[in-house]
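This document starts with one chain, in the form predicted alone, laid out as structure tokens.
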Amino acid sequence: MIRNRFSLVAAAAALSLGLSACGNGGGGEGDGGDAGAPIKIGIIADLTGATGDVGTPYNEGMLAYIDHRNADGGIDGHKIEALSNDYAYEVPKAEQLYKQYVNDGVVAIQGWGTGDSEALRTKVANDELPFMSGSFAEVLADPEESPYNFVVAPTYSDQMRVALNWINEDSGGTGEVAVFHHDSPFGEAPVADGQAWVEEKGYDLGYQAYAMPGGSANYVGLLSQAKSQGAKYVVIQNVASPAAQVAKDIKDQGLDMKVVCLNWCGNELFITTAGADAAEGHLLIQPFAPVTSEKPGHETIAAYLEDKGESIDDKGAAWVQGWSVMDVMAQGIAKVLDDGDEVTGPALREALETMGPIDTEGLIGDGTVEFSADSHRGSTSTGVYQSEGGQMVEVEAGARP
């Protein structure tokens, strides 16, 4: 029902563009200049494919954050007008719909994975349409390799690096890692930073990496081979329904494994699906505050869903990263019209660049994103989470590597 709900969200505001777009073919240029006219971001969401799961409520807390904003009177008099359509995970049909969106005049992007994300940063550079996604691949947030792509929390290799810290203390300082990950751009992303972490703080940890079959029934044949190995510990870097199912072989296969997840797992879907038994005890890095975390950005959350007879309790973390990463663009853009300045991308560009630390309220790492001319970096800090009794339970916030 809820998924219904903000779908039609998305297809109204994409109906009014439709209605209302006069097609200016600007890349980087949008009309926000104009007195009251509509600000246009351009959203790439997966809804239907591989990492649909998550894609889904990050979704719909971005479609969300931008309702809330448009009935609180948008930004300085202008109302956001989003174009959200489903890519289902496939990166021409991504560039399809960025070339639609530049066509359209749209003056940002809100992309969603890696490999898109990578696929088109050279696109954006040159169109210099500033862009954010729920991807934190490290190239990613480097101004000098992607200059105008933006990473609002730590990056995955930051996270895989919290991660490995985490287990070089809970082992003793020697151990066997495994690291599970799905088998593309998005998944390989942290697994040679993470190798270099262990050789440069000199951990005593066995380290190696097993891509996950997309479709698998279960994992008790990469379980076994890191059982071979002598692996304790399974980070994965997957989305939640498949790390899910790792716990439950694991449970099923009596093994004596903890998983430690990063950002896209490490949430409540993981402890759902596999069920608060197989799901207890395992580790949850997870850079955006989840609601039982209880922060203050939580409240203007819950006020928003109250209004809309929805309880923010059935919300997760996926769900409040949208809302949050959406958060961050609009604070820019805002910054932007504060300046007098017209919105474009170069604008909006330096405005994140230049603008200092940005409040999220503590739903982003410890609570502040900050970006510079040197680093798109937006925080280092993330939560650390453990899954007890069906519940995300705060080990550590502002953790970083």
The other form holds:
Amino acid sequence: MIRNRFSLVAAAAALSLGLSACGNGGGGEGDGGDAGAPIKIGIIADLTGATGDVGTPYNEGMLAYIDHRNADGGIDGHKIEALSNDYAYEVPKAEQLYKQYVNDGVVAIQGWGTGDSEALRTKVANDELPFMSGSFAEVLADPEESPYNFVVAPTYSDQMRVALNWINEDSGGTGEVAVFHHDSPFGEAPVADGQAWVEEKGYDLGYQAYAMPGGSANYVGLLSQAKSQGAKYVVIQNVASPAAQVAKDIKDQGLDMKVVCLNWCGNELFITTAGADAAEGHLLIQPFAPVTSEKPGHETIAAYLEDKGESIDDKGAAWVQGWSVMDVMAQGIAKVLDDGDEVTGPALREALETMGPIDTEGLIGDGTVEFSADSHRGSTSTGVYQSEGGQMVEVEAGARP
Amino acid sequence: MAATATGIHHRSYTSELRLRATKAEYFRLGLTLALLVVVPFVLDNYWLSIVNTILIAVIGAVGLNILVGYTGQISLGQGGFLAVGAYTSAILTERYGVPVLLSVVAAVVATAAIGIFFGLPGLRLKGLYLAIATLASQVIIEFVVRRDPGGFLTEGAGYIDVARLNILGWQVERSTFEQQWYLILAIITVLAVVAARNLFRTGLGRSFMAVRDQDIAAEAIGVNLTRAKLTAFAVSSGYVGLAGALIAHYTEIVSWERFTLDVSITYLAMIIVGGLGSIAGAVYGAIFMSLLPVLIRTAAQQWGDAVPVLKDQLPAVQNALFGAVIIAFLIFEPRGLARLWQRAKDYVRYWPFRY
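Having looked at the form predicted alone, could you now put up the form predicted together with its partner chain?
Whole complex next, starting from this chain.
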């Protein structure tokens, strides 16, 4: 009897094991050829590091876009599954996150800084993962150097060229330019190209670069160096907070200098941090349309935020930037699905290269972004704004170098 | 003082000099080797990549412990020496076409030479003064690789791309990248650890320890202080240079951002937590300090929704725990993980007696 009972229990156990094994197998097949399977995207974000002041809204914008798109049914029925983690602007942490995302089976990556985008450049090429980031360094736009990187807006170097063209005109052809830059690959990215541009165009501009020491309470020392250079223009390639400090110091010292902020400091955060007074009259090179410029693309954002009980007026250019970059990637994914292909890295890359102009509804540069197999520079046009009465006022739309 | 194994009788000097005497020790050695063999088969690529970075950190930590733990010199220049190794190997391979094996050897030699140079103040300075002098080496080397005067190092690009590892025509494959690197790194690390372990059974290694314990007495018994200190700097930097060269070829890109003062501090933390003056301690410390941030991040991803601060302030939490761990070890067990492990073993061996 006991033996019988034992064998019954054993048989039941074996049966249930066997059934559960079958169940697993059946479940896997039962998914039905990936219909509606989520599309995984890895996001490497700086929320608390050296560039966290603009990195945080950029990340929020990106996640908001994904939320909006998913609420709208996703891309062709596929939800976007975003894995987003803070790497605090440290390259080794970015590499670890990257490897984790690859292991988790993402099809594309949204990165952030120049140093880490450059460090991951060869890896994304090897792993065939399209990579967009908050870095617009020139090397990332060249498919020969970085075959899987895409730069959706004009590169830092293009922005610098636009800035120098403007300075040349504003100064009547003879000005002194001091370039204050973040002490990192991000900061140094456009410096040499700017110098080359001055020579190429034959501008009679003095040009000198200064690294901005991190964590400085003020930049009076740097400004006095610029003053002895005779600089009337200070081009800043840094994030908003330190650039705002420079603007404050210029005002406090009573210096006659005009700040020209590129991308990451050319935003509302620069104006609010410096104060409308100290920011007054400074120039902002910003490829991503700030909310005040009221482009058609802002309407979607406004409607989404209103649903959430928020207002678009509280969001700056960096937020819009995150939203727009994610939008470009999503449009590429939509193209892959439209073509009836499976969403993979190589398929997304090909879609982005061949799909022609991508409409950003005025949010990036002159509104369209276009990649090709020869160039991953999405756009060369940028808006030029001036800080007037605490607002970003458009001086020129779609300026090109 | 660690309890010595009672009941073990040696019949010859050779037997007494053996690294391992008891069966338990051989058993643990076998277990470790088995673990090393099994690891690439059970871990996925992500965790294997973490193991690979740990293996490199082990080499660096062992190198630093030779200098700090065994010779009593202090070095805050670890990040800089790693950079010397990485840049030397990368430049030789990429620009001058030197085979990887030779360029790695050259990196070890070059870093040892730079180590000797920056070790010179150690002949006159001790303790805090030496710490600040070696801090200068970190600052100077970091300044050079960061500013790259004349564009010699990176030819103006700011970084050096390193081609996929290719040894005598055999190239690491993309699909099994982590597995193949694991094999290479595991072999090199085991060799490096065994070499370091044996170093302290030689006259040279003992002279290092004599310098650490009491340099005047060491000199009185015939230790050449100058030679001992500079050799310690050379050997230690050589190890660090090897780790740097491996970082260059493993990560396939060299840029200054990876070799900052933070790295020097992390390595010091590794040997403090692991145990100063213990090769095993350096290994434990490297494993522990490399895994800590990864585990915290994994925890944050698991429980981030329940404890939002963990996820929102992750890097801050990681830094805070990093500091807390060092403080805890300095208070509760200054001799680190190695000593904790020793005590655990003693407890088992002498149970039910306390000693």
